[in-house]
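We begin with a single chain expressed as structure tokens, specifically the form predicted alone.
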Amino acid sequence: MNFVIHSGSLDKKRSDCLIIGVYERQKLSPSAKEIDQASDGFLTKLLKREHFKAKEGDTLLLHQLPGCRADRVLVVGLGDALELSAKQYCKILGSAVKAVTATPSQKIVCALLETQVATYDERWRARQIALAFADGCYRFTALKSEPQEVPALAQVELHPQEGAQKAAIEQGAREGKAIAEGMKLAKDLANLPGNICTPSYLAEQALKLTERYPKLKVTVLEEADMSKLGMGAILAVSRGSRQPPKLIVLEYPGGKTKESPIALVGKGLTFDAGGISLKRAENMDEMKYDMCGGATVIGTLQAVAELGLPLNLVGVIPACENLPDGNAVKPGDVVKTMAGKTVEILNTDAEGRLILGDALTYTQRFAPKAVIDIATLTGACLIALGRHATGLLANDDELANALLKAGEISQDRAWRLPLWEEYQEQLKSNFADFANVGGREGGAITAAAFLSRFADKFSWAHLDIAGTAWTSGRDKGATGRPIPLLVQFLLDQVAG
């Protein structure tokens, strides 16, 4: 999808659809006023006739409006406030995208760029428009035997207000498109079933990125490599599967040569049946999404490479399956991690923290200035926060606050949970250094407490995306979160 800046009069522009905003009580935006004048007041008459309330996200599709060369005019309600919040603006964009993609429109003009949003400039607005339209056209149809109808939208022209900084708008649109493309890659990987998206397949897709972005370096460690490194936790989890585990390492050297990188570590369980601690059959198909953390890392690296951000970034993805088998790890087994610490595995379904523990230890070799792990780690986080916010825990307040800020700016929000020393008590074991579970109470926190034992040598944050990585029900599918949050965080590092 292409995003370009529109110039000239709106009424004289040929397009499949023109999107304009109207406030409550039929207060017209500047673009709506221009179209109303061109139509000799016919737009106002139609709004009154249709009793258009113009509440946030309301839409009204008009055809062949007199005086306007667009085939369609989509009127979007902007609500009562002349200056919207970020949440309100994104809601309005979502309604516009839904309405436009229900039409056969291929080339459109969007005048919502002129809408004022409190504390956010036109670069941010352009980014949100590009992201909303590009991501809103996403459909997963790769495995359908019959061609599926997908939105025809191919080009969006952003109509700026007079005196706008065109360079900022172009940059914002470029950022939004890159984020959307990273989300698409992550969603495609996550939506694939476990019989296709195996650890080997995930590694192959990471390697393919180097064809498009030569600056990227991808290394894949095999089972023998992990054995030499003493990665007993990853190897224990993968024992019940016939698919070999992979440790996928992506390096993006966009910054100065000796500058310490930021590291992203993503859980890559391409299917999680729970192992010997077998999950319930209900909704087990959704456990193909247990690799969304790994998909997030790949998608984020692609977005960063596409934007050419001037920073050093490393992605580490431990990828394997967790299945029951005669050779599978058993409850009560004790394994030795790469860090030399021993873990009593009381529940084989708490496997994500095991593979992440070894991956975090491996990440130390890059001397990172900050490490962020991303994982569909605990159902407890879903219970605590629902599907609205990603769980955030950290050993560094500055890093945690930067991620929270990035979540607010991107509207891909996170909520911080405590990581107090008291929670470590729940991980005590009589037979090993510590156990891999601490009981039902505070499950999302004790899982992070486990990970913190492998992150004591660097600034670290943990994002539990169990509630935000995918949606269930009729609209089941991966969301691409928290790529917008992470890319915003990285953009902030560059700007700061």
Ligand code: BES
Contents of the next structure:
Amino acid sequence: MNFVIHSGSLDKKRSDCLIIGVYERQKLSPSAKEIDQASDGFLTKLLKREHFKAKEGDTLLLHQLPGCRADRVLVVGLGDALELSAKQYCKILGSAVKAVTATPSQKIVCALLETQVATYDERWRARQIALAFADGCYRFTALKSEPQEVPALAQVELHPQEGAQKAAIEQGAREGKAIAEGMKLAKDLANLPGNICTPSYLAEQALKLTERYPKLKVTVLEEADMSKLGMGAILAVSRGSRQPPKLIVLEYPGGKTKESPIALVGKGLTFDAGGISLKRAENMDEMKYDMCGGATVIGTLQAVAELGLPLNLVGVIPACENLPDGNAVKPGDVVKTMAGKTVEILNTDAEGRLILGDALTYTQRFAPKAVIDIATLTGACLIALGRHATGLLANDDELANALLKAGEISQDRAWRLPLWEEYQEQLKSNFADFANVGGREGGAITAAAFLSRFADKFSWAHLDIAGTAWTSGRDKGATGRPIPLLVQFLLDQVAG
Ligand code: BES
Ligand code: MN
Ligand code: ZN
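Got the form predicted alone; could you also share the form predicted together with the named molecule?
The complete assembly is shown below, putting the previous chain first.
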């Protein structure tokens, strides 16, 4: 999708659809006023006739409005406050995108850039508009044999107010587009089923990124390499699978040579059947999404490379399958991790923390200034926070707060859970250094407590995306979360 910025009279612009905002009680936005005047008050008349309430996100589609060169005018309700909250603004953009994609519009003009949003500037607004339109047109059709109807939208023109900072708007649109493209890559990978998106496939897709972004360096460690490194935990999880495990390492050296990198570690379980502690059949297909952490890392690195951010970033993705088999790891088995610690695997379905433990240890070699892992780690996190917030646990308050703030700014929110010493007790094992499960109580926290034992050498945060990485039901599909949060966090690092 293409984003352009042009000023000029709105009524004179030719397009398939012009989007303007109206506040409650028929209060017109500056753009709506312009169109109302050009149409000799016809817009106001229609709003009255249709009893348009203009509650936030309401839409009204008008055709061939007199005095206006756009084929359609989409009126969007902005609610009753002249200054919107970030949440309201994103909701309004969401309904605008939904209404526009229901029409065959290819080229549109969006005049919602002028809408004031509390504490956010036009760069942020442009970013949200670009993200909403680009991401809102995403459809996953790769596996359908018949051509599918997909949104025709190809160009969005942003209409700046007089005196607006064109450069800031351009920058914002560029950021929104890059985030949406990173999300598209992540969603495509995640929506692909386990028989296509295997660990090898994930590795190939990561390698393919280097064609478009020569600055990126991608290395793939094979099973033998992991064996040499003593990654007993990853190897144990992968034992029951016929697919070889991969440890995918992406390096983006955008910053100063000596500057230590930020590392993103993503769980890349391309299918989690639970292993010998087999999951029940209901919704088990959704465990193809157990690589969403890894997809997030790939999508975020693409967005950062696309934007050319001046920072050093590393991505580490342990990728494998978790399946039952005669060769699979069994409950009670004790394995030695790369860190040298032994783990009693009491439940083979708690495999994410095992592969992440070794991946976190591996990440030490980059001497990172901060490590953020992203994982569909626990059903317990979904129970605790539902599908609205990503779970956040950390050993560093400053890092945690920066991530929470990035979640607010990007409207891709996280909520922090405690990681107190008390929870560590639940991981006690009679036979090894510790166990891989800590009982049902506080399941999202004890999983993070397990990870924290492999993260004691650096500042670390853990994002549990079990509730946010995909939606179930009729609209089953990957969400691309938490890429907006992570890219915002990285943008903040560059700015601050
Ligand atoms: N990938 C799952 C977590 C998961 C389950 C995410 C459902 C989203 C929806 C993870 O590997 C897992 O199976 N966790 C177990 C841990 C338990 C055995 C301690 C869980 O959450 O049940
Ligand atoms: Mn599992
Ligand atoms: Zn899993």
